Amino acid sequence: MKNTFLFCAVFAGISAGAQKPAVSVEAQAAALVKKMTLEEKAGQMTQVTLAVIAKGGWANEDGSIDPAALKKAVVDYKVGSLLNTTAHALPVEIWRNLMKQIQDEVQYTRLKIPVVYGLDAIHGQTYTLGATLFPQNLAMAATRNPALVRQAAKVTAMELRSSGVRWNFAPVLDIGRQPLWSRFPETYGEDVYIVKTMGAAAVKAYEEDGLKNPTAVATSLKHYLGYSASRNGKDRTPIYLPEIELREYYLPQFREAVKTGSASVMVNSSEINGTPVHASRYLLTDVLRKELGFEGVIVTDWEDIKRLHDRHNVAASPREAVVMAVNAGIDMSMVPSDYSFYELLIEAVKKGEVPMSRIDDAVKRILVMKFKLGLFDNPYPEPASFGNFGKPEYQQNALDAAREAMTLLKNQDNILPLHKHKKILVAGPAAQSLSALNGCWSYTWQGNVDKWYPADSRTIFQAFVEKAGAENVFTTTEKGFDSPQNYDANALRKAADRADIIVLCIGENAYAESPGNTRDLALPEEQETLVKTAIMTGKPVILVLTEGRPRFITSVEPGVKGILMAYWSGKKTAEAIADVLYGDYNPNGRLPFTYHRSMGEIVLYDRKPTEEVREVFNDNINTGYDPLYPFGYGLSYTRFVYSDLMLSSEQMKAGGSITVSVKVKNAGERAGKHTVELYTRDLYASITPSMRRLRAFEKISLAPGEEKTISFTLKPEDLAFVNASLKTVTEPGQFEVIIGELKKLFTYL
């Protein structure tokens, strides 16, 4: 069979060789549907994963498909979409012949609809061996940059595209107000106004090419709508929240995606105040389709439409729960490992369960989707796509974004950086680990296997010896974060006597969804142990946190000179870990969450008045909030000074704007990058405001000595919130904007 694919010409509309004029996709993709059967159309809502065609199934460890089993699939059940990999990421090669082979499947069927490919990319091309991963979500957070977040997305689509897929299952746009919550290091972090910037940069990134394009891919906004708000912070489980909150903290995101132009939805797996959001019309429907305007497709996410029956209980039968999903609005279920949704829905049309025209406008923005993105003109992996894996450009835009992540948050006596010639004790599980560099979705699903890392990846240790000669550093741990050398104390004890500094590195092993929960954060106990016996040496001791959450330090926090938050960068962390303790590149991360210090203090930086205070025996005392570091805290090895903050004007206008500036001096004597935030604070309003937002950030480069003025625009829709009626709006009154220390007041008319 040749690899071409071979399109009756008469889905759109046309003769084949007649010059006509160009028929929108909408219009083909309706012309498409009526020549459907039910069959077909139910087949196009079906997604499965790999393990169903592949050899051997879940067990698969090299991407070889059963003939049989995929024609099943393709030919038997006309499977629309298929998804996931089996064990481990797979060889760039290895994809473009699975993709070949299940579209050549595709000429047996009769319509020869194609097949569409979904993987989560979620830091990089997770699943293709070589992939370039970079920073997790609340690390690109950390940056306060953009445009890092729009070159991590563009590499992310190309390495896509040239391994044959042309859907990614992201970006992740759940708000990291749960730090429990396993999925916590996906997110970018507790604010609103971050994660909307970041989410809509990545979505705009991934897609602005234009689908056809082979440095493009179709995104998925995940996950549609609270899932983070998790009450006990376990993944998966019940939230609860009032609509208030649901429309100030977790809608605005998805609004502004949805705007920039997303190609699909993916649902929350949970449930809000008892209704499961695969059976919620009113969020699927009335909200995302009518009030935001989506048009693309909505996707569940894994075996999710089964759990309405089997852990929600609010389907009383597998068929039920079908019903309850596809007439809220769920366009394609992730089934994923058999056909079960497909003879269930052909039973509901049947039955006259489930409309015919709820069925033709799934399958039509199915197929819309499927013709932007290219699949009828040319399914197979395209060869212009080849040359864009792996250039080697790719691995400075992964350590730019993973030395802009890193955050200092803590310098005591100025103990860094580090000199070149002292003697480094480098230890801690972290030291010797991959994979608690790079966290979730890296090469495997839990990210937990060091093998599957490129050869070239290193450790903090390699690095610090690459950086500093083996004369000067040395170690007392083995590779692989669980190794129980890691956790000799007795052995760091004795290896410190001739160290002048310990490097420990701490925190989190990879982990991603449910295999994630935790009982508390605390910081393990034979970690604790660890830092404790360091301090005891006397030594100066300097914590790496490799984490995708903020584990509490509290207890050890004093003892120790230096801090860095590492997070879960990705492929260059160590290497920008070593730059920035050894001094040659100035860290400028700032927090994307509040850095807690008990699960006693779980207080965010947006605050309310009562939180603000503690009242004891009526007295009021401003410690509501005391975290360990606040959100936006981060150190430099310069000093940065703001003077004169200005507004235009001291009143604002319905329709108007005041632009707000403030002069910003790097008063120290190296060249560092800023990042200048504007918050403001609503004095007073009909539902209880916060003590500050963030409404706006700019990132700056100063060398030592140079002074800019900064300028923001604000008009009123940025002071805008959710009032008592669910409705959004800027109330007259008293606003503070708030830059540093510097305060202004101005009137909103």
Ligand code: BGC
Given for the second form:
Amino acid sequence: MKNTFLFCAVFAGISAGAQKPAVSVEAQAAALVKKMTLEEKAGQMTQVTLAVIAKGGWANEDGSIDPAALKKAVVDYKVGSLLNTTAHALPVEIWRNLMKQIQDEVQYTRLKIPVVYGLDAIHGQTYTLGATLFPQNLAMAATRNPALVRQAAKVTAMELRSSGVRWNFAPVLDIGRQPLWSRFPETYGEDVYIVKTMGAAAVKAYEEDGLKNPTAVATSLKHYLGYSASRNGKDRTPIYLPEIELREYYLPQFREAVKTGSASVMVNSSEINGTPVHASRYLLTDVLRKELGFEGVIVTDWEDIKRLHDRHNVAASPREAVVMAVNAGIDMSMVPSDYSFYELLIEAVKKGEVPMSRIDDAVKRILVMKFKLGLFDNPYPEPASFGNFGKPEYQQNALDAAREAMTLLKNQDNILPLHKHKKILVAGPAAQSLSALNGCWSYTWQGNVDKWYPADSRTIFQAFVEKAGAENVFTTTEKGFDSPQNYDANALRKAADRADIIVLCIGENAYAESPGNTRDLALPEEQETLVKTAIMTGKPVILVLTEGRPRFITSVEPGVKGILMAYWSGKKTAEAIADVLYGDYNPNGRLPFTYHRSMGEIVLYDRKPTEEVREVFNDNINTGYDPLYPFGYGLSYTRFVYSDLMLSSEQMKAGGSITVSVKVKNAGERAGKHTVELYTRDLYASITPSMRRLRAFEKISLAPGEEKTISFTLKPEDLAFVNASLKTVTEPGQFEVIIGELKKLFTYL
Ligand code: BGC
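One more: the block was the form predicted on its own; return the form predicted in complex with the ligand.
Entire complex below, previous chain first.
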């Protein structure tokens, strides 16, 4: 009996009778809200973390549930949602069992409203052991291939759903314009067009099959809004963002994703211009609900209602914090460690501080999501989804994505590709680390515990050995990024005698959120010493960078022959690195951010004219944007040549469009993929225009000698910007189209 959900009874009045027209989920949710008590409603709006019901709380290792704690959560407090894991990822069967126990407990509640469980599957299903991890968003952006984003999302959805989980706290739509920020790797980089394109591709892939289908999950667009713009680069610290910038760079991706159709939005934990976003009726209700037309669930981030009182100090009491947040537009509170929200919300409603209409609105939205997810039909893990976990082809999907992410930044004297018979010393802290290849949210929150990674995961050293044989590859590195041996410059110097080439694997070990805060983007001193030591040996040095944000390598860059930016590219990072360095794969990734030279030279690619021209004692010098490697940079083992940039017209009319075409030829000897990027520049505008903005891109494959004509259609809205009245407009005037070194002018009438 426990396994059978007989919700039909609850809706007998509205859904009985096969001939009657189907009742919309909205109507079903509204009818259910009418039956609910205030306590049941407050419960629906409450989300707690697994540790609250797990045996031993946070220390729980095996996913076992404390029956009394489960009853307290589900029956006594009627919670609508749970999230997260405790210590680390769990086996898929444990997740299914856990879901079953939770939904079984729901049977003992009056209305038997199923619980919705949410997890952070931001680059694959993080919290199920053996799930396939894909490149982080930053690396996905380097692929410039939305089809890969889509594929990764599909696999993630299937592995979530087969774990019994139907709600994903992804995609991250924050834009990576502050390279200090510890969540930079979770972003699709510094350009809003890429963030918007990749974000929408992810949302569509997650939800398009219909949330009832075991191949789909509900998404949560996060973190609305402006989260990445931390002024000092530390996570969850103040943001000062003029609305014109907010609307130009931070809002478009949410607008697009809402249009694509996302079930929920998670809110930015920080404050913008002194107002915590969780308390901003303007951003949550006026902008998100009314202007963007978002109909789904607005969920808080971790503990963020409490923090209105105890961290942001805008609410004088915990109850005031609840009142502020719910009245601003919050539907569900990720409390997540107790039931204070439930108690305080009930109190606030009874005192008339939160109107019942607001509560009903929030609860209805939560129930609509649950209906759409099919939880009322069957809340249990669906047998039809079980076969979708760990399919062998996911490994190839992960490899495809990791390969396309690899971004070759330097290849002096064609040192690459490597010959397989050369003696290679693979050293540096990342050479035998798995966590440094995968980064945050990888089987643990921080991602930094190698033992939880699948047994068939490869380190860079292993991938090299597999490629070129143990007789040709050796290392001075031990397992684990932080092992002191990995920083032993003497050992490196001695071992270099036996090597033809040194491949030095450096960068960052995994981190997530505030533990990833850094005081400096400079490469840590001990790593810099390693690189300098390697250079001093006189052997050619190739740097492999596995990192979540650009750590400065300016001081050592001139001394190395090759640099591969590998990012945190998931399960197949090591294989992809070896494939590229040995030439079995022709690299085609392009930087999704500017690789800066130093802290005092943080200028982004879409700089303004006054950032372009550096004034030095009244001499104007155009070196304002002079990074180590610019946005969009990335080498190949072949050569692509552009010619014949053509416009269908030199005039674009309001409501019209022009076609831009360019010929691209593979002038080298190897087949390769290549992304054609189209930038525009508005010559004069009422708001200082950017020197260039990415407006379109397309990835193609070309055989040696092959030439293709690529066409893009540009419309007035592609040229738009936010003006002083905060309106998105396209002003008449001259525009430049830029593809590679080629440029053409046209006029918008
Ligand atoms: C993060 C969110 C995440 C949530 C739940 C928070 O600390 O900011 O991105 O979804 O935790 O795990």
